[in-house]
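First comes one chain, alone, set out as structure tokens in the form predicted on its own.
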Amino acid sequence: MKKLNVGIIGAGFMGKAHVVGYSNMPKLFWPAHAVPVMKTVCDIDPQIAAEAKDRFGFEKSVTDWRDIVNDPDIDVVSVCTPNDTHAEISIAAIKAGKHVLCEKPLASTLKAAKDMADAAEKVPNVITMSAYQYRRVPAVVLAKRFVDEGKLGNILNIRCVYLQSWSADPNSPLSWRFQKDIAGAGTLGDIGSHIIDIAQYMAGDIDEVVSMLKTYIPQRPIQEGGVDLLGTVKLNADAKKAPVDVEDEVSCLVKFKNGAIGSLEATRNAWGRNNYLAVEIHGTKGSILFNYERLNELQVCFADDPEHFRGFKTVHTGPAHYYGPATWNIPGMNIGYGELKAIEIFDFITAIVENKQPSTHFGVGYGIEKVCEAIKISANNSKWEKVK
């Protein structure tokens, strides 16, 4: 069977969440196209790499994502750093032809993100995925076949929210997330984009936005070390404080191309809200509903129900659906974040094998940062922006 050696940058959260999709893939999707084979593990921290090395089991760990890249026994390579440093990497390792998948947000700028996806292009050989994992949930799927379908008529309106309470805690360190330089937006980049991408996948290209950006904590205290921690950790009151520059929340409505509407809102100061990203879709013969938070479900309600009986009812997702290899043997088993990467990886690794770029590559990540600045800008001026 055909083995991918795989390069992971960047050993904290998303780097340990790529390890869990690239080592459970074939355990759930089996016969599987081709074998991840961890080989190297990079961090700018020598002892976060070498931990990471041996807790994940690679063969060897280095400190230079250039010895990834120029590695040639390395066929992927997974770039699960800041936001800042997305393009340079992913751009030589596309020259050197690996494969790559990168986190979302594409990059921290507009025009990083579009010399990414040049760079895809010039070497079509070469696979690109964004990781925007989300719209691979089996409910997600589910609900672009109903609207593919024609089930729920002309899509008339689409709202998604995503709403976190990491960081509403003003105690939660100054990590990378909230300094522009290096993410280039805050939470707009960081979950809206998925929101975004969601939308796109539902109902098609935006077209137009009018947004508002605001910023509830205007300092955090400095973090030390350079492991993004999420929130989970909370720092003394009385600790040194920097400026946060980056928004707390997004709030949009949007028009889209095909006629529609729709509002998109995200947030990670909301609190009792963990990981609320929820999907309301109305259409003319029905409406979907999907929450995150209870992702092994679909609320479906279709227009041709008898009177009696119309009103939200309840899909569970089970291997008769959508990745059905990965959500065990019946519906209610369940699935989580870690079969979500085992999706995203198989997605990679079959699009790697049949040499087809899969729904995500980098100008879909392109055109998500092209909304997203549509949205910066609009809330700078306050007026309708069209997306370029």
Given for the second form:
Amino acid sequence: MKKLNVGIIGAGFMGKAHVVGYSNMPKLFWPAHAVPVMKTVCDIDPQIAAEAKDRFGFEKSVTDWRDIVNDPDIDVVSVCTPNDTHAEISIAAIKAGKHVLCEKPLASTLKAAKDMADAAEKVPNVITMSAYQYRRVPAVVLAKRFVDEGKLGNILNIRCVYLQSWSADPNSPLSWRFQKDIAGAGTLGDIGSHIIDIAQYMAGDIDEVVSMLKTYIPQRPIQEGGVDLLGTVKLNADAKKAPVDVEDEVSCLVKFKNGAIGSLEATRNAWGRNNYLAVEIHGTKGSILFNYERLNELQVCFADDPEHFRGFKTVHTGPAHYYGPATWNIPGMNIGYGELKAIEIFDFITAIVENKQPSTHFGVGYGIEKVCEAIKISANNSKWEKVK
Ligand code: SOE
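Since the structure above is the form predicted on its own, I would like to see how the form predicted together with ligand SOE looks, so please show that one next.
Complete assembly follows, chain above in first position.
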């Protein structure tokens, strides 16, 4: 059985998610194309790195990412660090001949994203992947199948929202996600990028946008330590505060190259919404609705159903659907975020073994950054902006 040695850089929330993906992939997808071996984990905090080694079953831990990128034993690198470091690490890894799975957004600036896509293009045997996992949810793949098979007719409109609540509390701490020099953008890059990916996956390239960005909470209490706690703690209201220089909300109308229109809205300040990534598509022959909070379901409505019978019906995804046979063999057993990360790793490892770039290679990640850039420019000028 082929083995691939994995190095994970960044042992926080996303580092853990990638570990869950690599470790569970062969347990779910068997026979696997290759079995990942948890070789080295890196975190700049030595204690977090050492803990991650024991907790996640790595052979060793390091505190300098170069020790992974320059290690001839490593085949595959996962970049799970804050956005401003993605380009330097990924480009070095690509040059060292490693396959790279990088967290989203691809980079903190458009220039860095372009450099990453260019570096990937120069070494075609290296597989690159941007971690846009939501397009791999079986119900989303099913939605795409309905679109591609023409079951919805011509796509008229696609509405995408991504709503969370973890930063709605003003005492939810200031992590790097609220700092432009590290994150590059706020909600737009963090979660808006996911719905740009889904929208373009469903309806093709976005051509033009008009948008608004808004910051609701201009300063937040400073969080001690390097771990991104994502609102799981609330700091004391009189803790020292620092400014937030990114947006809390993005709201946007879009025109697609194929003539469809749509809207994108994202915020992390929506009480009651937790990981509400929802996509509604209306076509000339029907509609579909997906909501990640019920990720095992797809709502479908077809125009040619008899009138007394027409309305949204629920398809419950399971073994009959894409990735289904690999997960659980009884419908209704359901998958969650852990299985989704394993699905992402399955696609990544398959791409490596088949030497074929996956559907979210760095070029696609760069395309999403171009849309983000147009959204920022439009919000600044209050005018429609073409995606360049
Ligand atoms: C925080 O908003 C976050 O962790 C995002 O960074 C992820 O991309 C999203 O999948 C879940 O929420």
